[in-house]
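Here's a solo chain for you in structure tokens, the form predicted alone.
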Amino acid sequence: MTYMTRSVEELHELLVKGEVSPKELLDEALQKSHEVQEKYNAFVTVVDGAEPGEAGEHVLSAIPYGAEDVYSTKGVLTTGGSKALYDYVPFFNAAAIDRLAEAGAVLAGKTTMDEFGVGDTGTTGHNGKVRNPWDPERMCGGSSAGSACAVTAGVYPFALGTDTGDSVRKPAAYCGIVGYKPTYGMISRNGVFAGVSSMDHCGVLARSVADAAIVADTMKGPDIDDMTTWDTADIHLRDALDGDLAGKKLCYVKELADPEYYPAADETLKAHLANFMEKVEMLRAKGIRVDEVSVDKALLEAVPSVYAVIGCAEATSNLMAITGLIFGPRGEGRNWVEQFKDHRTKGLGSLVKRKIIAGSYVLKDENQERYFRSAQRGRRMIVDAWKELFKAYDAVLQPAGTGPAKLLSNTEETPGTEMLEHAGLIADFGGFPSITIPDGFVEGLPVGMTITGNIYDDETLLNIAYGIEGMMDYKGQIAGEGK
């Protein structure tokens, strides 16, 4: 019998009733991991030596899961998706991993990712491209590609990812599952390789909003070792889910949903936007208020450039730790300078190297005002525009990206669609909680709707997503089923 395609709460009930054992769950997850690895390259490491958990009171006890290979895991290879750390085995866990372990969850795999989270395709990691279980010729998106792949393939009910530039939510959309990034600082990033520190979020990929809420509930809370965390004692994500949307005020941004802003739109993009508007009309037909609003198009068009500048600058600073001197394989050379250069030359991929060069350039004294500080001002203007929306609305709806997963043979963005392609970054700019849920199929492939709420109001956001999810037929999807 197949168990791992079920929800967390269903599995917990089976464990409590004694209808399945922790060992059976773990054995199934490990077996499926190897099958999925062979087909789709979802894993850096399958933790074959993992021990079954014990079925306890916590709903996650004895439930196997996976974690993006950017989370430090004691005694388990942690590469950050980079050749520069191909043999690095940490002596400690990330805080999020520890909190799941305290609940009794069982780490069964470390999943493939874009190198150090740089990239949104799932194709830049040191162990190769991740293929989408819905169509192996297509990508899963990144950086949390392997986690999305494993969940949609039914390896286990949830996996961890990170979201710095839509990199939990975009893979979720491409794979027809749920991707949730909480308010900035809700989950400690201690023990997670830093990318763009002011935008890095821990996140969850799951097959339902309820499962995502359960996992985030378990990981959230202050951490003395992460000064960006905050007190979440009064936040209870799973308990807040009742699906009641009465009185909620939602909106969508015209510039992100109307094909008139994309004159070069192909039929796929038009179908994606039409599918989104069908769901808006469905909500309205059920008596839910969904208003059309407008945001300055110049701000939306600036999002990719703002992200590129700030992202490169902060990544350059964080990646200075990758020297081969502290951890990772040491480079060759007569002194530390030569060893450092040799390690980075051989160990880092081309995309990461380009990011370091660009970041170093925008941070030069003579360039900071023109590039870095201008980007910071642009970020503030964009965030302020969304904060204005949250004065009147509980959440903003938008199409997730530009449609279904792209072909691995063509990872380039479609010209003229950058504004929509990168709209998910706005939630990272402002630290807003944001979730992508599946909302249908276009050309036989899953697509998603992204819902973003105001900071610290994750309960409202998830309940809105839970209510909308309940009106559609796409919860609990496994690749190849439910089209």
Given for the second form:
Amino acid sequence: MTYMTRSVEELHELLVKGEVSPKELLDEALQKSHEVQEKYNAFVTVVDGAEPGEAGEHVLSAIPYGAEDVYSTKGVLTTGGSKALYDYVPFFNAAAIDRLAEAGAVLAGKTTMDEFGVGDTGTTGHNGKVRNPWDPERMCGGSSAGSACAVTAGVYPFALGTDTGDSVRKPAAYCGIVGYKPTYGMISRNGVFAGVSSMDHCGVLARSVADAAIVADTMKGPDIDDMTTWDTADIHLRDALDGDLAGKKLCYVKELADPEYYPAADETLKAHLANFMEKVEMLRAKGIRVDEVSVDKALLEAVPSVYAVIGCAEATSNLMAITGLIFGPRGEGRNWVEQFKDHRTKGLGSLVKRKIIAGSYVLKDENQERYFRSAQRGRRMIVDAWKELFKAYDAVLQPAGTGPAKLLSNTEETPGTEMLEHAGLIADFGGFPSITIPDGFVEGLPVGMTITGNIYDDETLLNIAYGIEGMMDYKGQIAGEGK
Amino acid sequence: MIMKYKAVIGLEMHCELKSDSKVFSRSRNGYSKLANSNVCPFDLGFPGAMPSLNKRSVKEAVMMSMVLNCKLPEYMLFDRKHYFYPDLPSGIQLTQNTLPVGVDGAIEIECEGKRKTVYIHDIHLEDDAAAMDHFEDTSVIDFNRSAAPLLELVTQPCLYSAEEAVAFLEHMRSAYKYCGTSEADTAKGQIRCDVNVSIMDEDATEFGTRVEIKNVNSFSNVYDAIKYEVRRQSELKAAGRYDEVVQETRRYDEVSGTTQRMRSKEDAVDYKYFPEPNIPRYRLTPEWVESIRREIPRLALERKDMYTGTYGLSDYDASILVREKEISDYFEKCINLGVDPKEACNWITVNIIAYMNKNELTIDEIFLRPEHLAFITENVKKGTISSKQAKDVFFKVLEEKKEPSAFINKENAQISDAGELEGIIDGILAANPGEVEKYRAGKDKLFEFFVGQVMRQTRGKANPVVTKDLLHKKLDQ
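So that was the form predicted alone. Now I'd like the form predicted together with its partner chain, please.
Okay, now the whole complex, with that chain kicking things off.
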């Protein structure tokens, strides 16, 4: 009997009825973790000594879960995917981990990620690349690669990730599951390693919209230690799910869906776009209004560079703390300058170093206006364009990325498709709530649809996603097993 | 012979603010002998720790901005300033580069009896770095100070002597203490200064080359550093070697009394400032700002003007009274209770301060309250006690920690009234004609007999001086 392929609510019912014990759940999760680790390298740490917990009233009680290795976990190794912190064991929990612990959820694993969350391939972490359970020659995407891998492989019903540059939602799309990033500040980031502070979001990877809603419900709310959090007392994500889309106004952006903007598209991309439009037609056939809208192409094309500049700048700043002075292995040298240098030289990976060089460059006093501040202006213009859409629409639909998971042997982007590949970043720019759900298969591999709503309106967004999910047949799917 | 040049000085004054917790974290803000006992993940730069702004620090910053008559921003905004150094574990200092809590201020100070306006470039709130101690082959770091609130004010280059610079610093130290925003204790490292010094010809219109002297930690060092640096630059300029004065950062060496080069302008660090994304704009509502303004007390100089003007005290006495706010408050309380200002001043500057110093007490710790002093002086005015008795009562109150009424009442108050004592003495002389005869015949020792009689009859309350005076008058006539 396997349990970990089921939804949170199903498991809770089984626990309440006494048909399964917390220990059985945890044992299965740990056993599967080791299998998945063997095959796909999804974990930095499998928490073998975890306590099974007790089945209580909370729907998450005794449910095992995993967290990206960027969430501080008290007494459990937390490396941020970096060699620089390969032995770092925090003495405090991230606020989100505390909230889940209070609900009784059981931390069973810390998942592999791109180093400090700055990559988007799931291949740059210190413990190697994560393979996609749907096709081990392919990536899971990043940075939350291991979390997406574990959830689609049926290790547990949900795992935590972080979304800075589409980095919960893209891996979800690649793994055929749900990736949800709530409005900026809905979940405290305190204790989560900072990547790009103005775009970092805690997020959830799950196999259904309902499960994602439950987990976010549990983690959300103001935190004295994170000044960007806000009062969420009136938000009840799970309770708001009724799947009723009557009267909802949806749209998609022509420039992000129409093949005419992608003359260099290969068959895969064409199929991905066709699949997306099929789903749009499906919605229209159900009487739901889905308009085609247009956004200035120049703005969309600017998204990757805006992200590169701001992302590198903030990451450079946040990584100043990686010196080996107080935590992490102390570098060798006769003085602190040599020790810091040695620690960073040996500890940081090449991608991170490249980003630090770029970040330092754009932040230099004489370069700030040309790069950093113009990127901020660009960010504002892009966000304003989306805010304009939310005046008329409840949500914007778009194809998730340019198709299914890419091959590990070829991580290059197809030229001419950058605008679509990185469109998921717009939600990170604006702090908009955004969710990616599986919407079909291309060449036998799962693909996704990203739905983005206006800030603070997570209830509406999730309900739309829930409604659309219900019209399709991809909920709860496990890699290799189908549904 | 060194030519005389005009010195131009600008100051950066860092002052640690008072608060329960630190400006960006929840650990305790306070001096502790036990190193690294007041720390939390943020203070140590642990991954994922986030800043949480302390409202009290903002309030204190706003208050000092208003004291300096600066322009306040609409909201508080913080910037990240980046550099690597072991005293800054996150590599990020949060400061206010873009929008300081105050800009374009001006404040009047007094220097050697003259008034002077000092112009303020800006004042900004930031967090402190850890404290380091260096030994021969090792250094130690105490993070208790890490993330503690620090207010940095920057003057315009508008000070022209070491005396003016120190007068300004003294003025500001007093202002911080009066406002209760800082202990402002240099001995505890709560005030640290950077000094910018340049020289120019008396009639020149352009400033000379500016040299910065970093981390000067006492006012006397500020004085000495400026004196030294002005002399150094002047000597070079007089010798035609002014090109050797370069824009650079120097440090003051206390032992040799000289300044020494730390780094040149070319080595200046690019701090890569940008707004801290984790602290949303913190709006300063007009209502809150006004309520803070109402809490600003009258400061020393304003009080001193009132004491010399309205109360006619000497400049010297007024300066003593305003040196500490608690003493000044005590003085003003006495006046409000009806004590004559000059009399209150005398009591405080002569007796109370001496007593405080001798016993190492603050004015709030001594038993004698303004109400007590008012009671005593009231009794002198009514003639219940003499000024000499008042002094006795005063010290008895201090020493025995009892209300002055315990020493001034009908039962034990001394009889100093000459008329009353004269009546008693006349009675005694009339009742002892024999002794009067013998005394007048030369038996001087009998004088003590008459004093004893007066004392017996008044149960010891007769003022002995007055009594003796009267007896001599009556017996020796």
